[in-house]
Every structure is written in structure tokens, then in C-alpha cells.
Amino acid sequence: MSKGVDEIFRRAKEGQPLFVERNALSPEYVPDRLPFRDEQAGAVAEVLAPVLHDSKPSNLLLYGKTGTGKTAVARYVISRLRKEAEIKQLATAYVNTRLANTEYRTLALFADALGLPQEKRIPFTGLAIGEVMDRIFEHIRLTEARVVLVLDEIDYLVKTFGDETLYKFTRSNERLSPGFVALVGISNDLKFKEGLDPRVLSSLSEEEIVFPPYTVDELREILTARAKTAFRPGVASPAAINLCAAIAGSEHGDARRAIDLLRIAGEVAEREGLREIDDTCIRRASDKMEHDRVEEALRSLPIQNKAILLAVSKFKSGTNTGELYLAYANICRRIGIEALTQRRVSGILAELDLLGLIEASVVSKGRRGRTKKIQLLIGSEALQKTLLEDAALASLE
């Protein structure tokens, strides 16, 4: 075993690295200029500009499909706002709620960004949500902080844990004065607001900006600029960049996928000892990304969604909603959670369909009406292996 590892390290030392600045192809990288997003960046800046006059700006929601530049624009504008602001009380925070994974962790990361004093720090676990919010609000009130909070994938927070936390933030400013919290929500779901409580909608009083997908030509220019920073000259040829842009452009103009694809293709080429990225490297990178995307999507699902997917996986040739619900209810009983209503399960099936994990199509049965035919679109063995990593489902193994 050690010989194999040593051989890998020897090849790595002897080979010429293809990357100059690998970070330029990472999701966290924010370039000095955001091509084709000047209009959206300007609109976000217009909404947040009142902070510079010590006034609370409107809450803001940024919509658009994955990889359309929402997060990059938000982080870029926030960084520029910090540079321009003269008020010492300005505080900014960015939290991705899906990566935080829980409501408690989302609030704890927000508190860390605010810099709560040691005696008021939020522990890794152990406090009630109400106590965590009270500590955050007390700190903002005592320091008179003017806070801009960016909640990325805000729809995940609301769909998984409800909208009570969002409601408290939107109604908090009276008790925080002269401090305040302005929210910038980022969502891939254009229908995100439809599930909000009317009280939240009323107090949110937000402005909205929709981000269109990138075209293939725009993706090509974005990749060309990133490649110049990330690679040695000649590593990413125009042909390689064109192929990456074409693959990502066929999937709704996803710049994040295009950049990741180029980075992974560069890593494949580097491991193979090549001097430039070729078509084979890009195809292998695309296959790896698809596999990783499915696993990541599965691991991030709420427990009810996982139970429904496991129920679907029991039917090799597909099933209908009635049979599926019985299998799902049995799984819930075995793992000790309460089964959702059939109507809610139908809604989750639609969400899983959008994620590309299942296909739920309506089939006519003539005079007997219509039913849904539900079919798993990914390998059942890989699905079960990934889902059974969840401690709550481990007993099903």
C-alpha cells in the first residue's frame, strides 16, 4: 500500500503543476469584476445604499437558477459596501443555510459573524432557539449595530424548519433601534414566497431581483477570464473552454457548474501528467460531477424526503401514489417519525421530480381516472447506501 501512495506523491513532485491560482476556480472566489452582472449588481447596490446614510434599507430577495451569479453578486456588493461605509457600527454576515444544515447552526454562524462577547457566545449545541435569538438581538441593540444579513438558500431554511425565525427577524427592528437587521435572501425557487405565512409576507416588505441564466457565449467569456488567472498559459485551450461552456450552457446556463467542470478537468489532467486539458479530461470531470451532485443532493435532504425516496426504491419497475404511501408510512413507523399526509407527500414527490431524483408522471387509467406513476431515476443500491449513512435511517439496514 505504501508503495502505491509513494508512487502517487513521486509523480506529483516530478510533474509540472498546471494550476497557478487554484482558488480562482473555487465557489468562494469573488473576482474583481463580474461579467454580465453589472445591471444586477447595480440594483443590489441601489437597495443597500441607504446603509451609507445610517438608514435601514429594504429587505431584498435574489432569485434565479443555480449558477446564475446570485451569491457572487451579493458577496461582491457586500464587500464594496464595507469598503465605502464610514459608520463603525456596520456589520455584515453571510450564511448558507443548506451548508449550515440546521436552524440552530444558521443562527450560531450569524452570531459568530457579529462577534458576540465571550460570555454570550453561542455554544455548538445546548441552547433553545429563542435564547440564541435573544442573545443576537441583545448584542445588536447594545452595540447599535447596522446589520446586513445574507441568507443563501433561504428557501431551504423555511421549507425545512418553518418561517418563524424569518418572521422574528423581519419584526425585530423596533426592539433593536437604533440598530437594525436588513435581510438579503437568495433562492433558486421562484415560488419560495408562496409557502410563507401571510404575517411574514407582510413584514418582509422586500424588493426582488431575478437573475437570468448565462448564455453559452457569456459562459465562454467567464471561463476564459477565470482560466487566465487559474492556469499556466496554454493549459486551457479555447477548444476546452468551449466544451465546458457548451456542457454547462445546455444545463440552464449554470456558471458554477462550468467553473467546477474546468477545475476538475484541470485536476484530472494534472494527475495524468498532461500538459493541457483535453476532451477526455472534461468528459471524465463531467461524469464525476454528476455522481457527486446526486450524492450531495441525497445527503442534504430532510428526513421525510429521505424516507419517501427509500420507499420509491423498493419498487424496481415503478409504483403509484397509493402503494408508495403505504411503503412510506411503514418506513416512518419503523424509524419512529410521524408520517405526513398524502397531500404533503405528493408535494415532496414534485420537489424530488424537480431535483431529477425521480420521475412522477400522471398516467390516464381511462374511466378509472388518473394516477401518478413514480419511477426512481438513480441506482437504488447507491441511493440506499447513501441514505443509510443517516443515523436516523441506519436501523433499516
Ligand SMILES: Nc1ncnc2c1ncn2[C@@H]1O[C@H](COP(=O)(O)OP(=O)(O)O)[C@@H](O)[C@H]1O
Second form
Amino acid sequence: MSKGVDEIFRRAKEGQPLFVERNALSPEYVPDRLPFRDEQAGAVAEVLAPVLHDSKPSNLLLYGKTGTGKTAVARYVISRLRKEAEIKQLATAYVNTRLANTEYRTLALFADALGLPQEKRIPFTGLAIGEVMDRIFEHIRLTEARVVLVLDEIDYLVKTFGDETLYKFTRSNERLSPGFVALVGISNDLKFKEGLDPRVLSSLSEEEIVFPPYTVDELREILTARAKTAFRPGVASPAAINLCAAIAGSEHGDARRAIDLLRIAGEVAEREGLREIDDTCIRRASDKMEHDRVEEALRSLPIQNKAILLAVSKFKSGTNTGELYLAYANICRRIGIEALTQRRVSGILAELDLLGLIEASVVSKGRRGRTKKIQLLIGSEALQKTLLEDAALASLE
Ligand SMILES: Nc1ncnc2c1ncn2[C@@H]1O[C@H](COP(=O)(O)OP(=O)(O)O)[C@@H](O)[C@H]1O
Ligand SMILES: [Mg+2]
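Hand over the structure of the form predicted together with this ligand; the form predicted on its own is what we had up.
Entire complex below, previous chain first.
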């Protein structure tokens, strides 16, 4: 621990708080204006507008990389729709399938939003998926509900559980009339469509709207508006906002990353007792986010990938495929899992390279053919510490 508790509290008491509304930089905050998304918001509204005349709108798919405003736009348009609609049977529901985590929970949250009667409530667990769906559709049919359902991060649902449930959804409408369910799917994964059953795809993507990444200039303007609400005047200078926009825009224009960066930089400045956010705060915030991102990536790796990475981390100055394979096989033996073939290991090395965790480059050995030179790109100590948290690997300690 670098600072004593008393010291931290003393500074907090002395320093002026920098935030006036921290919430404005939180991930859940929906601003009342979404600059640079008029076109997309208008297109969503266009598709959903038939609801106002009590007819079923087309299903709709929203696409784009993370932080391009898909969730914000969907929530915004839905809230406007609720305000305008005079149809008493209108029900809107928003479920993020990744946060819901399972198909069952996704449906249960949807049922909650619809307000199924007490005796039809979906229990926390225990019913078959088919039964859950029957209850939901029965309720919609009986109440003649006009439903707009937003399924956010729908790519997670499909990747993890397949598209059977979506298929049933898209087929359900025939027997609901005059009620209906219009689906708004949101996907961060641009390749998500490739894996879908063609019938599901054609139904789900009756309409499609693409969200491009933000430019650095756009990020700057978004941040400026947020900073005005979040901080006391003078805390986030134009130079500080520029730097956050530039860092967040360097991969793809991700507004979430930009906003997180500004918030964390503000927290760093506050902790340091500064009056404004300087470059150092932003660099430290950026390092912290990068560190968290790597840890998160490491934790979610499959066990084989972890074992391979651990093997790589044993070689301080890089290694080659043959040497690495022996070290990896040794780890497998010690933790009692089957070692994969050389070929599969090569495939996983390529994945780890894509994630930016290692660098695997082909080098020629002259007449003896080619090999791969493999090098860890992150600190081996931190890597080992994180990986050994996995109970399956803990015995290696
Ligand atoms: N045009 C915009 N104006 C203001 N804030 C925005 C805009 N687009 C996105 N944001 C904010 O950036 C963050 C990420 O946006 P989000 O809609 O969650 O992205 P996505 O769903 O595409 O990953 C949210 O905090 C959101 O409020
Ligand atoms: Mg989103």
C-alpha cells in the first residue's frame, strides 16, 4: 500500500471534489442528446413508426463495433416511442443477453418486462425453455400486447446457445395477431450473421442499420458535452479532452472507451488532490484500462490457451515451437489434462498473437526449414499471477 488511510482521507477532505455529477460518465447514463447519431436514430424511428398506427414493424438489426452508440440509440428511440404511443397494449422490453447470461434468464427478464400474471410468473429456474416461451406467447396472445423487444448483444446469445430460440421467436407472430413481437437485435460482432440459420437471418434482418466508429473529432465533441455535466468548470481542459479523444480513437472510435478514460483520469486527479486533469492522469488512466483489459482477456481464456501461455512465459528471452511444445506438454501432464497436437497448438498461438498477448513470427532455419519464434508481449510475472488464479492451474505454483 502506497499511502496511509489517514493520508487518503486528509487529502479527500482538503481537496475540492472535481466531479459534480460523476454519473454523467457512468456506462449506464443515457444523455438526452446523441450527436452524430441523428441518421441512425432516425432510421430506427422510421422502422418502428408503424407501431403508432398499431401495426407490426419490421424486425431490425443494429450493427457496429463496441462504443459506437448502438445501445444508447436503441434506448433513446424506445423511450421516445413510449412517450408518443397512445396504444395501451404497447409493451417495450430491453434485455442484454450477455448480462442475462443464459437463454433462460434472457426470457425470464423479458417476461418480467411484460408483467406476466402471478400464476404465470417465470420462476428463477426450473422450467423448460419451451414452457417459458409458451407462457410468454400465451400472455401476449391473450393480452393482445404490441411488443417491441430489444435484444442487446444478441451475438452472445447465438454464439453460446445457438439460434433455435430466435427461430421460434421469428415464427411466433402468426399466432399472436392482433398482438405482435417486433425484434430489435443489436450486435457488436460484424460477422455474427454468418453463423445464422438463413431463415432466422432473413427474418431478423428485415431491416439493418450500421453504426460506424466515431472519428476523433466526434469523440472530442461527445466528451466535451459529457465533461460539462460531470465536472466542475475548468477540471477537464480542451487539451485533456483532446488527449482522451485521441487515445480512444486510436484503435476504433469507441465512445465508451473515451468516456471511461475521462472518468478514470478524473478519479486519478481527484485522488492526487489536483485541481484539473493533466496528461499524466490520462496516461495513468489509459495504462490502468489497458492492464484491466489484458487481465480480463487472460481470465476468459480456455484452459489449453492458458497452459500454452504459461509455457511461453517460462522462456524469458523467447522460444521456438519445438521447445515450447515440450514445456507445454509438461504443464499438461502436471495438471492432468490431455496435450493437444502440435498443429492445434500452432492454431492457438496464432489466436494469442491476434489478442496481442504474444508475438509469433516465422523464421527461416536455412535448409532445415522454418520455425516460429515466440515471444511474450506482456509481463511474465503479472501473467503468471493472473493465470494461477485458475483453480485448474493453481497446483503449478
Ligand atoms: N453520439 C453520442 N453522444 C453521446 N454519448 C454517446 C454517443 N454515442 C455513444 N455514447 C456514449 O458512449 C457509451 C457507449 O455507447 P453505447 O451505446 O453503449 O455503445 P455500443 O452499444 O455501440 O457498444 C455510452 O456511455 C453512451 O452513452
Ligand atoms: Mg451496447
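Note that the coordinates shown come from a computational prediction; the quantities given were computed from them, not determined experimentally. Residue numbers count along the first chain shown, from 1. So that the term is clear: the rigid core is the largest set of C-alpha atoms that superpose within 1.5 Å between two forms.
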| query | finding |
| --- | --- |
| Rigid part versus rigid part between the two forms; hinge residue out of Val345, Thr71, Tyr214, Ala285 | Ala285 |
| Rotational displacement of the smaller rigid part between the two forms, which moves against the larger, in degrees | 20 |
| Val294: CA movement between the two forms [superposed on rigid core, Å] | 3.6 |
| Rigid core superposed, the C-alpha shift at Glu351 between the two forms in Å | 7.6 |
| Cα displacement of Tyr325 between the two forms, once the rigid core is superposed (Å) | 11.9 |
